[in-house]
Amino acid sequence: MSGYFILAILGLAFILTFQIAKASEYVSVLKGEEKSFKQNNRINAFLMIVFLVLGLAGAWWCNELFYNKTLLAQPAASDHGEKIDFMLILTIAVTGLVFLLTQILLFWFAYKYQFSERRTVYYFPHNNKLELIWTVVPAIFLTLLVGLGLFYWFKITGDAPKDAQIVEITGKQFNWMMRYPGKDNILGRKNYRLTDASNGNALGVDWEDGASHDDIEATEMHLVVGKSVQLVINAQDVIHDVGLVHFRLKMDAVPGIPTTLWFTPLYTTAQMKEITGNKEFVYEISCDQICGSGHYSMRGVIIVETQEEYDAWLASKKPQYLTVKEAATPTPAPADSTAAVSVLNASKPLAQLK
């Protein structure tokens, strides 16, 4: 039904403007062409400083409006986040002055060079050095950016420092599965052919490589301020993304082949709070890939803490394998109680049965 609503309204404005433009020409036949001319010309260049004003100052509203509602209004939480803030405010910066300097130049000329009989027409067909500055300067400028984003996109896919902290992500429709390794420092190998969610195993690690047996798995991602964290990203069904929207980075997930990058937190979640004055706040995973009917729901939480939190939650949690095993281990079945009565007045004097 809203469907033929929305069309009955295009159908009415139609009309409307239909009926306005012929009423024009019929103003146009009683004033005299050439007179209704020059007179909306006149209207139509006034119209146009106007419409420039309060653009501008629309603009400038919507800015003021919402800008505490964009990211830019909140610190990027990482190192690598802070060197993608910079490229893009150098971006908005330039662009936002060409925008500007264009824009009043369009609207102004289209005022100051109405249609007047006694300004003579000015052919300007051509010029060498106004089309070599035009092409350099931008071709100079998108130089830099895309060398700027290369050198950053190298330093973050590349190698992490030494000591850096290793977290594995796994997404799967349509949830992310967390896998850290122990005091080895090693993720256990895995085989995609092990993968049995039903006895434990989601992420199919293979139980006979000795370092797995003490890797953690979880649902959060929990990572330490101010210590470098390298991210082993891989997927289970289909192309998923690992969105970090407040560390300004997004790695695909693709299935069969890992991918990694890597980042150092600048602030806990706790910190992240009192900066955004929000005490709900949350570090959160997105999926920046669309994947499927659930993808909406595709969620996941980072919490960054000292490193004596760290430390606490990692000791409090079981490694997998341990879990594993522990529940393929059958529990040995009660006694039965007739036969252990038989036994035990077996031993009992004759006098004592009496």
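Please read all numbers here as calculations on a predicted model, not as lab measurements. Throughout, rigid core stands for the largest set of C-alpha atoms superposing within 1.5 Å between the two forms. Numbering follows the first chain given and starts at 1. First, how it differs from the form predicted in complex with the partner chain.
Relative to the superposed rigid core, residue 213 undergoes a CA displacement smaller than 2 Å between the two forms. The rigid-core alignment places the CA of residue 59 less than 2 Å apart between the two forms. Residue displacement note: residue 277 has its CA displaced by under 2 Å between the two forms (rigid core superposed).
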The other form holds:
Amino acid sequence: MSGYFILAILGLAFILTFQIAKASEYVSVLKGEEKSFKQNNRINAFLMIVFLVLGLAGAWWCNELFYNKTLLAQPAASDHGEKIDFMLILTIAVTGLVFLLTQILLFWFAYKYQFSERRTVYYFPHNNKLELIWTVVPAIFLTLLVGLGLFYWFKITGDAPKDAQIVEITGKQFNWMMRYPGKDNILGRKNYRLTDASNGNALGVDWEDGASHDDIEATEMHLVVGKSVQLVINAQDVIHDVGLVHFRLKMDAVPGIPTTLWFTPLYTTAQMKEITGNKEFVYEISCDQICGSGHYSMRGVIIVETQEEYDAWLASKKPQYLTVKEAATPTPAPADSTAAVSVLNASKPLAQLK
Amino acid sequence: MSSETITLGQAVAEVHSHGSHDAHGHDHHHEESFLSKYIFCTDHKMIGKQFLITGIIWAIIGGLFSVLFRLQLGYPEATFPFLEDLFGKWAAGGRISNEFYYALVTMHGTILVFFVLTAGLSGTFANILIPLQIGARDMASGFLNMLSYWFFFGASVVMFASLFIQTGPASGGWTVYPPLSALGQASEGSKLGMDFWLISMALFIVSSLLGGLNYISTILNLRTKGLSMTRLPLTMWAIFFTAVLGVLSFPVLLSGAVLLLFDRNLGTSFFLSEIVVKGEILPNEGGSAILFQHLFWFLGHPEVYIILLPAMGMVSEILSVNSRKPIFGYLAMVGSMFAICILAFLVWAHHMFVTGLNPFLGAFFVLLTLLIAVPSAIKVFNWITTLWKGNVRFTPGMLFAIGFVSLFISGGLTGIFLGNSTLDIHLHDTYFVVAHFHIVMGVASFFGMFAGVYHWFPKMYSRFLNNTMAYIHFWVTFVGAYLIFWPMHYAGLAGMPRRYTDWSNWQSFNMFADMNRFISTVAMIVFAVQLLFVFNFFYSIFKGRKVTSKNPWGANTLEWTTPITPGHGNWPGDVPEVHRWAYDYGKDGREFIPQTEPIGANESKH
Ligand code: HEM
Ligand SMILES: [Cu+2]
Ligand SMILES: [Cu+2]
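Having seen the form predicted on its own, the form predicted in complex with the partner chain:
Every component of the complex follows; first up is the chain already shown.
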């Protein structure tokens, strides 16, 4: 019912606008086009200045409203993130100045040089000096931004420290799965053809590889504060993206092409609760690459904790190999392992770092 | 579409009744049938109108889709029973389903980027303006030109049909990345709808190529006597570069589309490798999903300039005419468009910084991307200087041109963030990107298009659009565009991901519900005002104030030397000769000096 009401109002508004528009056209013909042109011109010129002033005020107000909801209001939770935040502030400052300068000039000139019968325009087709200035000055600023940007870029994308912890994260529609390399710090080999979620092998780990026997699988990611971590990122079905907002990082998860990403978490989850004043705070992993109808719900959680907490958590987990073995006992499922052997030749040593 | 043909038919009937028919060399159009006059017409003005009106229809559809998905984003808790009445299972319980949401977003992007701002913008103004502004009787090949429209029409039919198939249209985003778009198991929209999308796009590419080749050869070969390249109006330069971009980059998208069709239907593995989807282990190995992204963005980035350059050209022209002052730095304007055109081919991987791209390679793309900011800055400063010490008339076209410059600045500056790979790691695929590309490409190009429509409507239909409605249209759209897209930057700086139907389950992103409601409300108002424009457009074709002089804006270019309603062949007598550049406004105390006027004996040099 209220829908029809709104439609009726809209329709009325439409007709009203149209009538006014038509009437003003008649009036302008009666009054003389010249005169109504001048009147309209003055109104629009004035609105240019109004727009400039209200627009700048509005931008400031918008900043008041939303600044505290952005990540700029809280420290970056990783070392890379700190660099990115610095770049961000710098870029905001530089572009902000240019923004103010150009928008003010644009609307101010439009207003100031509005039509007047008395004005004779200045025939000014070009001026090499001016044009050189505004080619060179932006070029210099951009060189600075590129230089600093690339300096950070190579730091961020460079090799992870030797002692970095390794965690594998795999995306599928619509959740994340983690794997830890266990004591040997080597992730066991995988072969996607072995994937068999109903038999405890959702990741397609090749149990023939001894390195896989101590690997631990989990649905949450646990990291140690202050300790570098290297993520090995996979996808099973379509492209996903490991989005780590608080760390200011993200990296695509591409089927068939493992990617990596490394960083050092700076604050534990508990510390972040204090810093943000949000008792519910949790590090979230968002999927940042459209991956199907559940894309918006593909959420993962990271818990950053102290070394002791981490060790305790790890100790509480049983390697997936053992879980699978126990489920399969007493017979060690010979059919399964022959199948595994037969595809072994085709398998590639994926994600076998070090 | 029948109502459209009727509209066009009547419009053209008028054109024909006024136009002097036989004063020129062509004689192929005597005793035209309805079909040859209105449907299989090879007259460039008619084809331009066909592109424009088809574009308007698509814009209404694409805009309506954004209103629908904004309902979901702004009011995630609410139910709208009328949606279920309209869309059945897609909006069961009055809620837009996830599949439906993604289908709407995908179609919104596809329609607006390709059908409205590529075909609707370039197709319209290239066709209408090229022969008129270079002094030609028609395009180099009227027949290819007609085919170009009808291939576009075919693409439109296929895309429109895909909206009605049972599993819905494509829904993997307008970028259609495989494997999502390759695997029917992965998403409803990747079933039949995706084949329709690819076929439609293939037809569309053929249309673009036919049009583009025609535009290029016409501009190069059919210029009237005295009109050297350096005397061309900037609109012509812009359309020329646009066509070059399209001709060189669209074929690459075609290859991507064809390979994707093969992967989908013939069992090839160009883009597929080691996939387990919904528990099913696929045999494909050795392909690369990233390869498709290279093919897509090799077109995709030039595409944003294909959309933007014609708008820039028209804005340059309109700013100069209505400032009554020459465009500042004509050669720099041409040079910067040339630089943009070259660089546009060398930056595509800036869309792929976080795909695992080699960081060393990425560094080159950062450098080349930020290099584009230099010619862009030159253009902005030149536009502003064009206003300086001018005598500005705020015609509706001029208002939209000024709005364009403002939006281009706002959206261009955020490009400096995104082109810097270090920042892109953080901002990629967040609402910051949505804000960026809507402002700089979506809204700005729309403003260029509106400016063009308001400015050349008198040439197209011999009538004016209603000014009052035009002013309302401009101010509401201009303010609305900033209200919609400016706050999105903040959501982006909070890392809020795009292409989400709902953020309420996220600790990190659920604090923007108010903002989303506000944006959705403004979007609906802005959409309603676009309908006002559409009404103004069709109403004025028939009832608008009549144009009474050949040159209502006091402009220098050749189109204003044709009769008020030009017929086939455009000029009743000989095509005029050109003696000067297009921008002698305010020279030697004269308000304007048309291009056809010979250089006076004691005229000052510039
Ligand atoms: C009232 C005007 C508009 C509104 C409110 C609007 C809103 C939006 C929003 C919110 C999205 C992101 C949806 C999501 O990622 O979940 C989107 C996507 C998009 N829009 Fe618009 N839009 C408008 C006009 C335009 C115009 C004029 C263009 C023309 C270029 C355009 C092109 C796109 C594209 C290319 C996408 C990306 C689609 C995809 O992700 O596949 N939009 N729009
Ligand atoms: Cu995902
Ligand atoms: Cu790009």
